[in-house]
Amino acid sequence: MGLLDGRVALVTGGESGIGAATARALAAEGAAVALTFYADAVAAGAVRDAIIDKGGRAMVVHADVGDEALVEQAFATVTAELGLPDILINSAGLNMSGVTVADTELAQWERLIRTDLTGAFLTSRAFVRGLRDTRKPGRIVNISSIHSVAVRYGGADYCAAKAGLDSLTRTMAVECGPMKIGVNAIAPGMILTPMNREAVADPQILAAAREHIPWGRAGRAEEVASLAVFLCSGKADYMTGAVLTIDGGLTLEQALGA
């Protein structure tokens, strides 16, 4: 018996990184899993096939989470094939541009906000509407970031989007509590995923980063996925509106030496 037997999960950005790890972890606990992808159909298919090879149920859906019509279509497709989703993992996202506010083009700002924040709004709205109509409980887990509070030079687009995601999480927790839809967020620190490709590829960059992490290493996507599984399970039934940091103590280093 898995923690999530009989559940149906939709994972956005499920083709790589935290999304892929979470899709696999949810399936390992018995959930049927649909994962959305935007660009890499091959990677998404590999995650799906790995789940099916282990006896799970999985499907992939191509969707731009920032497109209202495509989000609605994705939910309809998943519901028809797997059943109504009662778990939503908002993991789709773009990384910070590295460009200062003064030099950021409006198109870049809007592109990132549309994916990292508006996308979570659109998927969460569709998810809650489906559960509200059937009076079924559910769980939303938003993948935020420590950079919602620990800002980075050149990261205004990303930091603002993640701060907005934290606020969306708390607001929806208040609104959805009476419907027994729990809404929480996970704020990872440095996790070795394609989003941190420089540290993955360069041992010197990784070693320099580790010096600022009290735990002495970067995190793994599977560790974030395990936390997501817990938040979606009955073990976390009374938790809602929380933003949980998983960063090896990295954010505690902010003021040291100042």
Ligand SMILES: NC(=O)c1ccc[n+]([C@@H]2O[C@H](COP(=O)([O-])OP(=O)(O)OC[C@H]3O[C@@H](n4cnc5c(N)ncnc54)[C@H](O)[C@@H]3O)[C@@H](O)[C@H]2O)c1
The other form holds:
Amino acid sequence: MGLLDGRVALVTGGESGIGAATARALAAEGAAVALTFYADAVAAGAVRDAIIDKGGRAMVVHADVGDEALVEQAFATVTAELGLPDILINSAGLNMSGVTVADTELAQWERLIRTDLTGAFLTSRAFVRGLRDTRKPGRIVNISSIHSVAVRYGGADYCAAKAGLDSLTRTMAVECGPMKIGVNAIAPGMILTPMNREAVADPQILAAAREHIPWGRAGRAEEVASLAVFLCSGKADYMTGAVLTIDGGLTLEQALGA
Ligand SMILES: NC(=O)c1ccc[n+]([C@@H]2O[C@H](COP(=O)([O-])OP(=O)(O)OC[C@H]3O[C@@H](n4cnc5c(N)ncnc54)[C@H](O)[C@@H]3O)[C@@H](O)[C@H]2O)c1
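What I would like now is the form predicted together with this ligand, since the data block earlier showed the form predicted on its own; can you produce it?
Starting with the chain above, the whole complex follows.
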């Protein structure tokens, strides 16, 4: 018996990093999993095949989460193949540009907001519309970031998108409570995924980053995935509107040098 037997999950950004780990973890608890991919069909197929090899149900579907028509199409395809999703994990995202506001082009700003914020709006809307019609309960988990609060120089696009995602989480929790759709967010610190490819590839960069993490190491995608599984399970039934930090204590010392 798994914690998520009989459930159907749609995971955006499921071909990589936290999305891939969460897809695997949800499937290990019995959920049928659809993972959307954007750039890498081969990587998405490998995640799907690994789930199926372990006896689970999984499929892949292409979607740019910032494209309204593609998101609608992805939900229709998944519903036809696996059933109506009652778990949504919004993990698709782009990292910060590293460019100051003064030097940011509008196109860059719009691209990031469309992916990291509008994407979650579009998928969440499709998800809730499906469940609303059937009156089934559900769970949404948005993968936010500690940078929704702890801003970074050159990170205005990303920080604004993630702050917006936290706000979307809380607003939707209020709107979806009566439907018994729980909406929560996870705010990871430094997790070793392709998004942090410099730290993954360079031990010196990783060691320097580690010095600021009280727990003494960066996090793993599987650790974020475990929290997502908990939030989707009956064990977290009464939780909604929360933004849960998982960062090894990284954000606790914000007034260094004071
Ligand atoms: N890695 C970290 O340290 C960290 C920390 C905090 C938050 N996060 C968040 O976690 C989420 C997952 O990131 P990750 O670390 O696994 O990085 P990742 O780069 O491994 O994964 C990001 C995924 O998003 C997908 N994607 C990008 N643009 C897309 C689009 N337009 N449509 C659909 N999919 C798109 C990519 O193809 C990829 O699968 C992101 O939202 C990120 O902001 C990561």
